[in-house]
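Form predicted alone, single chain, as structure tokens, below.
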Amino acid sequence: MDFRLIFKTALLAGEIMLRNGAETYRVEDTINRILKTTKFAVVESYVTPTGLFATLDDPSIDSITMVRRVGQRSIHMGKVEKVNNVSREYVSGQISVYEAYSRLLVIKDLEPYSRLIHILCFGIIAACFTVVFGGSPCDFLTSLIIGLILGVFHKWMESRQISKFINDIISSGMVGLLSILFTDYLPLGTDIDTIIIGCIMPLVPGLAITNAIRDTLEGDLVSGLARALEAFIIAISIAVGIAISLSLFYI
């Protein structure tokens, strides 16, 4: 049994899941399931939103402990699902650890969603939420335009590796300025409040809030609080950007 490869496979699976939006308890569960196939006496893992730790120990081997820092994170539920499937197939004996590790390497290098899809999603989400909040057809069209511009700008800022919080402040500020432009200076939008609320929805940290709740309910209080703090700071960043843009014209 190549227990070192099993250990590498478990860490790689956890890293991919953590980088792509999986809950902390799910990452720990996946790592532990893979490590337990060694049948060793000690199998431990500890995962936070920014890193993971794992230990494998047994009287027959020298103890192995590894820490892996996970910096940049994004959202790609497709990768999480694929890693989950690979881990379950390996644990149930359907595939070998060599095949599991190879498939994980392929999953790790999968391209993220294309820039075009991201931009289109920004526009569609902004426009649809504007209607949900009571916007008119003109507001729908205005939010669609602003959402598409927001998507282009937000992705451009990400490509420059600018801090997410700074990105959110500037992006939401741009939403406020464009909303004022399209409602006060161009005869297109009618309700600036609805347009702004709809257009900032793509920036709202829904996944961070959901993961914070799920981690907390699973008893992982440290990760739950960390994700809740992340969501709170993002929300504050969005509010600051909107407040600055509105204050430039209305105060």
Contents of the next structure:
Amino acid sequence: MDFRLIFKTALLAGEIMLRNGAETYRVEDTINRILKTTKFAVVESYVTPTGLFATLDDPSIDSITMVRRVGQRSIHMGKVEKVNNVSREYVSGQISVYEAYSRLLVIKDLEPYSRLIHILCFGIIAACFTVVFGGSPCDFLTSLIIGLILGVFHKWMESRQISKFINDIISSGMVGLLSILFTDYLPLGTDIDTIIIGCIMPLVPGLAITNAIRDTLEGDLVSGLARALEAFIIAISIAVGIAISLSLFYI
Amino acid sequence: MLSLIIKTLASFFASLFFAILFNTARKELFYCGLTGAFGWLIYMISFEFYPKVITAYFFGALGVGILSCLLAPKRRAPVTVFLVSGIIPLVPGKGMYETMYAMLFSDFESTFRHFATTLQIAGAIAIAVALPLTFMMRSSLRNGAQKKIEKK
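Beyond the form predicted alone, can we have the form predicted in complex with its partner chain?
So here's everything in the complex, that chain up top.
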């Protein structure tokens, strides 16, 4: 049995999941399940949102421990789902560790949806939420335009590797300015509040909030708190951006 | 009634496109949208019968949680996939905006009121999401998934 490869597989699976928005307890669970297939005495993993540790020990081997630091995080649910399936198949004995490892390597390099589609998403999400919060057809159109501009800008800032929080402040500030422009100076939007609320929805930290709840409930307090802080800071960033742009015109 | 249908449809598409933003696999996109629409529909119906925002959010999130837990073993995907996109329409963006707006005009009384409401909503959603997960995940999904694999 190639326990080193199993260890590498477990760590790779954990890293992919953690980088792409899985809850920390799920990452721990996956690593432990894969490592347990070695039947070794000590199997331990500790995962936080910013890095993971795993250790494997047995009287028959020198113990191995590895640390992976996870800095850049993005959201790719497709990868999480696929890694989940691979680990499930491997643990139940349907595939060998070699196949699991090679499949994980493929999953690691999966491409996200194209940038154009993401930008379109920004526009449609903003427009739909404006309707959900009670906007008129005119507001729908305004939000669609602002959302598309927001998408282009947000993606551009992201490609320049500007910190997410700064990106959120500037993007939401731009949303505020555009909303004022479209409602007060151009005869298009009618209800500025609804437009702004709809347009900032693509930026809200939905994943961080959900994962904060789930991690806390699984007793993983450190990760839960870290994610709650992340969600809170993103919310503050959005609020600050909007507040700055509104204060330029309304105070 | 018409606005109910339009809003449900809008939240369906909002959740669906949010799922694309999260790079969810193509085959799950429809179900992600369904979860979001279901949650928002329950929110609106609940608000119609008992006009308290917090209970409405509670039931909406409960709906999202239950549907996600039911879909996960069926679609053989992690619950997170459905939960994350489904909960998005319920995120209290409006509450955050109102808090910020009141603060902007130094109206600290309403700032506090809106902030407290937003926190209450967040708490209600957290509890509502937690309930189905703790009750259903432990028993049905994990064992169910395990049994399915063993059968093969």
